[in-house]
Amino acid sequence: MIKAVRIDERLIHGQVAMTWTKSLKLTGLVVASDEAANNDIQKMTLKMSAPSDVKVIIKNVDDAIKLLEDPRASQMNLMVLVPTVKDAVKVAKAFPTEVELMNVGNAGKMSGPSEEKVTLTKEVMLTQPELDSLKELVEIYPETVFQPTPAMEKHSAKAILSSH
């Protein structure tokens, strides 16, 4: 069962490993990026940065597809961590009625600040082109949200994009 995607650059962190894993009562991250499947120092670092009791399984993201497709993926409680909003878009198209929770956490912050990208949150930051992948992700979950932890108030894509 895909609890919920997590739009992240961060991936795995300390929101994630510590937060969100007890909230939704996680069993199993995947982790969607066609980055951290060929770096063999970014998956070490990320599986060591989640809970012992959570397993981590880092793949590019057309095969994090194909491993969600298999039967046993909804035995367990599952968070999808993409680093882009295009990932996440794949990834909807992918499961267009299976995701509970759409959720867009950190985003085109670490290549900093830019005249080409829009500031959505003190957390989002979008290109042109993240920005339209962002309303398409929307068309396919109207329920996205934007929300940096379990424990902070959630604030509805939709709603963000058109006050920009």
The other form holds:
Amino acid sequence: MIKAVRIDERLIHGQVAMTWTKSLKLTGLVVASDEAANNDIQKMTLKMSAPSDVKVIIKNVDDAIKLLEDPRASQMNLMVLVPTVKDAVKVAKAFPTEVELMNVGNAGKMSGPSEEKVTLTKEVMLTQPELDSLKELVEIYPETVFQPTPAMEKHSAKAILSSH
Amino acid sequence: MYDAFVVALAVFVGVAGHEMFGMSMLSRPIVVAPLAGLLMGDIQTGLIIGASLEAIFMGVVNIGISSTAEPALAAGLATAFAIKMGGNVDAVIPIVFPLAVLGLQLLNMIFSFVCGPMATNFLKLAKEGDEKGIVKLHYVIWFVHYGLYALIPFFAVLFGANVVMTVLDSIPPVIMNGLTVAGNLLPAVGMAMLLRMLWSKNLAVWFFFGAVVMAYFELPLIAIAAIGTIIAIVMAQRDLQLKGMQASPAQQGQATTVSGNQEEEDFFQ
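Structure of the form predicted in complex with the partner chain, given the form predicted on its own:
Everything in the complex follows now, all chains and molecules, and the chain you saw is the first one.
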């Protein structure tokens, strides 16, 4: 069961490990990132940053989608972590109805601000192609929300997009 | 003046030491309040404040942006005010939560407006390859950050103690009683916040064990703490044993290259 797909350029960190795993009662985290899947050091640190009772697997986006199609995945409470909006669209296209929560966490801040980036919220800055991807994502999942941690306020992606 | 200085010192040792030694928990009220009490010559009030506040703030853990409060400032100020009011602990408990929230905001403001702009200096030093300079600047900012923060309790005690006392004295007893009752409930809130993070089905039995031992056996807290320590040690030893038993076969498994499928099997196990 895909409890949530979350766009978070930091993948697994405090917000995910401490708050989302608890509130969604997650049993597994699926990191779907082409970059992380090919980086052994990053794979190791990502596995270390998850709570010990939550399983972690790091795959490139295509393999992650294959993994999620495994019937055994429906027995688990999973959160899929993707680093970019584009990856989220890819996952959303593969699972157009199964995702219970489409969540935008952190994006575009690690590479620093630049002229071509649009600041949507304190946590999310996107370039024009990424904004187009977000529109595509909202078409598949109109309920997409911006929310860093479960305790923080939800903002509908639709509303944010229409005000930009 | 002396009081203001030592309270500022206690808060500085707490928050700065906490960061210096890698989140060593020195900024917890249970450390800061007795330290401030000791320096002010009333360690008992310090201990009582420290324990009461620790119960309230036990669940307050600041992770990235999900930060809620910085209790060291509140602990220092509460101790100073309580001692100045002749050991009146009940009166100051209700004011500590707003103080702790304010403390976090101020700490973050110093961080954003004083430490933040220093980032360019680090970049400059990095470009010059000046490693020593980076280390030095790191410690300077550490000192400035928490030194500025410690100035808040300094001035608060220097000018604020009398004001706080007058305000608290002028609150009618009816309202003060209400605040005291509310203050007594706060540890339950603190405990609840902690449990929200730590609750797990496997550990829940111990929670009820503690409640039973407390309510029916009427053991003092020290005895319960000692029993808890013994249980923790026994469990840790057993876990170590189990880990030792598991280690040998698991290592063999890892020796062969973990194929993608093996990884998936482990994930679904």
